[in-house]
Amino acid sequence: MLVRNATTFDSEAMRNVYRSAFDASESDITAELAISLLSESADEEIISLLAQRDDQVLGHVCFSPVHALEHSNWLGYLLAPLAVMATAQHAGIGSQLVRAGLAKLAEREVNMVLVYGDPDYYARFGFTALDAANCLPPYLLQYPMAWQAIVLREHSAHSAGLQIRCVPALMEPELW
């Protein structure tokens, strides 16, 4: 399996990825928010990495960064979106990117990264709702517990009550 940057170039292969993986009503608005985060422009590189075996795109992940509004010091990602083709799920392909992506963020100066997703699932990474508590995320959320963080760094603003704010493209209220 090779984990590798997505481009522009891999978006049909991406919208295809989100539309096996998800239902009818949530394939288009997720593969529509995966393509746009390509070319998503942002003070920090977004992360975007596709699973490929041989020439067939299995499966993607973004991380994109987000910032707490008052303490510019700061600096975390958000995992989302994650999607498997539907033939290749409960084969690892997802833990592999996700590993991939928390290892390239674990590589700079990232203190957190944040996911709204199902807990079983994220905590076998580590993510907890404890420490997504203090961080607040830009719309209210339907599942709060689904609300979640790894902290790769500490930092002093982790114990404040953080107002977060993504890159544009996640600034829509439908996709919380």
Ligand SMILES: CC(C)(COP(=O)(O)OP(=O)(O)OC[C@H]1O[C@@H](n2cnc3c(N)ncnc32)[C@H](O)[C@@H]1OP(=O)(O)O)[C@@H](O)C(=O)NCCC(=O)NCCS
Given for the second form:
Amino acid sequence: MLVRNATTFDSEAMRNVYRSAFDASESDITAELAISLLSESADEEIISLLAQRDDQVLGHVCFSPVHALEHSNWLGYLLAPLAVMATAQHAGIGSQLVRAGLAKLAEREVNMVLVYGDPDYYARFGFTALDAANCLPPYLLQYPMAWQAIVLREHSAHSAGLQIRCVPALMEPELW
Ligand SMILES: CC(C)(COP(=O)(O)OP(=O)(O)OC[C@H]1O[C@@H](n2cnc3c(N)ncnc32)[C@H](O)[C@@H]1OP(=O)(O)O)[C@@H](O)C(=O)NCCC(=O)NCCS
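And the form predicted together with the named molecule, for comparison with the form predicted alone?
What follows is the entire complex, opening with the chain shown before.
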């Protein structure tokens, strides 16, 4: 399995992955999010990774930077979205993509990686709701226990509390 950076040339292949992984009510909005994150400004340092076997794209994950309003020297990343083609699930591809992204972030000056997703899935990577407890998302969440984090580098803001702001593509209320 090859894991590589996604480019705008991969948009259609990514759309296929999201259409296959999500049901119709969610697939378009999630695919559009993944594609618009590809075109967010380069200096945002977005990590967009594809899993590919032979010529077929089987999975995608994105990690985009989040900033804290009152702590300019704090840097977080949000994992979203993530999908693996339905026919390729349960083969470790999702885990490989998440771990590849976390490894890249561990090399940067990143304090925290956040995710809003099923704890039964994300706990295996070390995400916990406890680590995200002092980090306020941009909108009120329907499932607060799904808001989880991994602390990569301690920061005094983690105990003080943080109000975070995402890149523009993720500031849409319907995504939360
Ligand atoms: C979640 C997803 C990316 C996992 O991809 P994957 O390649 O199948 O993941 P892995 O093979 O690394 O891990 C699979 C394990 O995760 C578990 N898993 C998958 N989705 C899960 C979920 N929502 N909650 C809990 N466990 C989940 C499976 O039970 C599986 O365990 P098993 O192989 O022992 O049966 C994939 O199922 C998917 O695309 N789902 C639809 C889109 C989605 O929900 N994206 C995440 C949004 S937060």
